[in-house]
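Okay, so here's just one chain, in structure tokens, the form predicted alone.
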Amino acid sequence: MARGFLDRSHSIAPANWSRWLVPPAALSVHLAIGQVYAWSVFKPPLEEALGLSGTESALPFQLGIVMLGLSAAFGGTLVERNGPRWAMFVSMTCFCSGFLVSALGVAASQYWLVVLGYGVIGGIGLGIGYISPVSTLIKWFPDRPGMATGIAIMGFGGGALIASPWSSQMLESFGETTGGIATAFLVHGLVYLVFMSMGVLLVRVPADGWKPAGWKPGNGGTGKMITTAHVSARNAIRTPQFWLLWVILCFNVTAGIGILEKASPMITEFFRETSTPVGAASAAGFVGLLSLTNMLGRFVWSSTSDIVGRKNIYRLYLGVGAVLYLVIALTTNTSKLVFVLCAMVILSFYGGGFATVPAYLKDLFGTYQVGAIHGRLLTAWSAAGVLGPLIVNAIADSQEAAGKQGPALYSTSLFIMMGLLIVGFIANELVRPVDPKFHEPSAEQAVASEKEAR
């Protein structure tokens, strides 16, 4: 009973269904998992209670995105197959247990189930729960793919306003020890699995041929990169376009988390040595600001892009970013405000980037398995996400070590990221329609096909 629940099929929405109750079962779940974001409130706790060191509590948070690129990759395909109220439920069931299991090894000191918990099972409910309503709200929103993503992925972004707070209050209330910790994780498990079983009741995928009134196919900003046709995921990744996305949103996302990652220390070392230092209030303060960007960019920029359309869009996001890099690299501290202006549009940016990608793989390659198309190119997230830090990191460290401090800390960090972005520029200028032999075959090719084999 609870499989034919989750079946695709009882799942399609009724005639009088409005589409905009998927947004909101979209969001219940993205506001959820994007409680990844907020790690970092557990690490000090966590090292104090079970004396870890820094690189061992941040390991739950990389094994989680590590985990999210590949169940991405990897279950694309199922999630297109058995929709999205079964790859909700997944999702939902994966992530809670996450945290179920995480408390369960904080009371028992086995920091082992942390990993494992939060890590690699929850992990698997990021990736899953990160692709789960894409293509259907691609298919419900074909008119507006971008401000639709646009909506739910905001979620992902904005999940950390919540949880951060929330989580701080639960530890001052619990305590920091492992009992309070452990608490923590159960009551965020349970909470969870309430909030995100909303989307599972509430999402619906639209019946077969179903289309908003007056809309007709290939109308939008992006003209002829509009495609009608539709190619499967496995033909997919055989096109240069696929790879020519990769490029580009792996860069993209590496430019703007080498700034999100490093962001609290940066603002307070490129300024320790003007007459405006910047305390450790303000730089959390900076951090909230990023995030407040990084959240609304993914709404703002991709609904932009439903007018002017998908590459114009990218253009804007890597084009003007590079610009913004090389203004703080060649105005140092001589302008807080400026260095803050610089830092919140990059960030606006990189979360453009994520919510704006799936509505242009589905103008190059259709809605026919857009979800698994999207799930494949979030490798390039995986791959960001080592490679923006370890630039950043590293070359702080190694100038640090050579006696400089400040600006000259991220000058040379600043340029690569320049550079990064300008080959997907690049990368983006050649993006062109896929060759019409990747299509999948429409109906009355099927059947003269057919014909011809009788």
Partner chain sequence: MSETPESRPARRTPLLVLVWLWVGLPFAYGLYELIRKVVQLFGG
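Taking the form predicted alone as the starting point, write out the structure of the form predicted in complex with its partner chain.
Single chain only below; no partners, no other molecules.
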């Protein structure tokens, strides 16, 4: 494929291009890379076939998530410069090569190749792929940026829903031997290559100055919180707004992961001593419900933010989220329905928080380098990925060691999560429009200052 085809200049949409062709291009990448959350399907067969421990078999996933954060943070500027087609191509190449290298590794019983392939090479594909369509979608949908990014980021959640049963069926067909796992990896790499190539071929950037019919900048409906100016990624990280959003995202994700990571043992333990205990099968159903609301929240809440404004929707995520944690902590095991409903809404806020943040960034920093700024902000996700499970697991372990059981194992964690959400709520209240000194000079200003300099 010629380098020219991948250039931003070669992906400018013709005048009669439909913007509704862009979300499927984004989805073809996000639905593929979302597979990472179904890695657990491969863990038991790998442990059995290669004699690995649970910690060892989790390495490719963990490294993949670390590489996602790093490549999104450091590759964001390159993505902005080279355009979405280049980014999607890099993502597709890395993600699919990762599977092929892993297939070789399993076939040769060289596990380090799986770690390198899936974790490092594939992880770069995750990070670049995650941010690849964000700024393009925002430019195509300036009137509905929350909905547009919500569709793509919902795809990341949906990727695991597809991969989990699909990978399981494949392992069942090919067998859980080294040969069977290697074949499954090979098929994954090839199928995702075809699936993602649609995005590479289809994605287009709007021509300079393009805007939807009848739409004017500032028509977002939420007044002064939406800027028409532009802030570079380099300047964005010097603003308090960036770090306030970092805290908001980090704590909102920490609170969600706290439930998501321990959902199955948590519901079992909560209702163990009641007249309606929860068995392993029902606990798995509960985890499924949380995945569903996590995914739906990404689209529903992010789209709602286009109407009510980004600041207000985060007030809902963080404020109502804190109240729901309090409800769980106070009602403990008195009502299973209340527990399940609260957890479902909290998880929908968790997903919504992820999906709405690119539009919040666009409101504050403009569209100029929003993809690169988003990439840098995703380090908050990496931090939350460590913080959330650490808090819940450490507290549950210490309470268990102290002889406690049932809801008491988790009550301290619930109050900590509530505290984090309140801190996030305060951070959201402190968000103001960015100081104009951080804005990029407009074309007119640049000409004027050049004349002055002469």
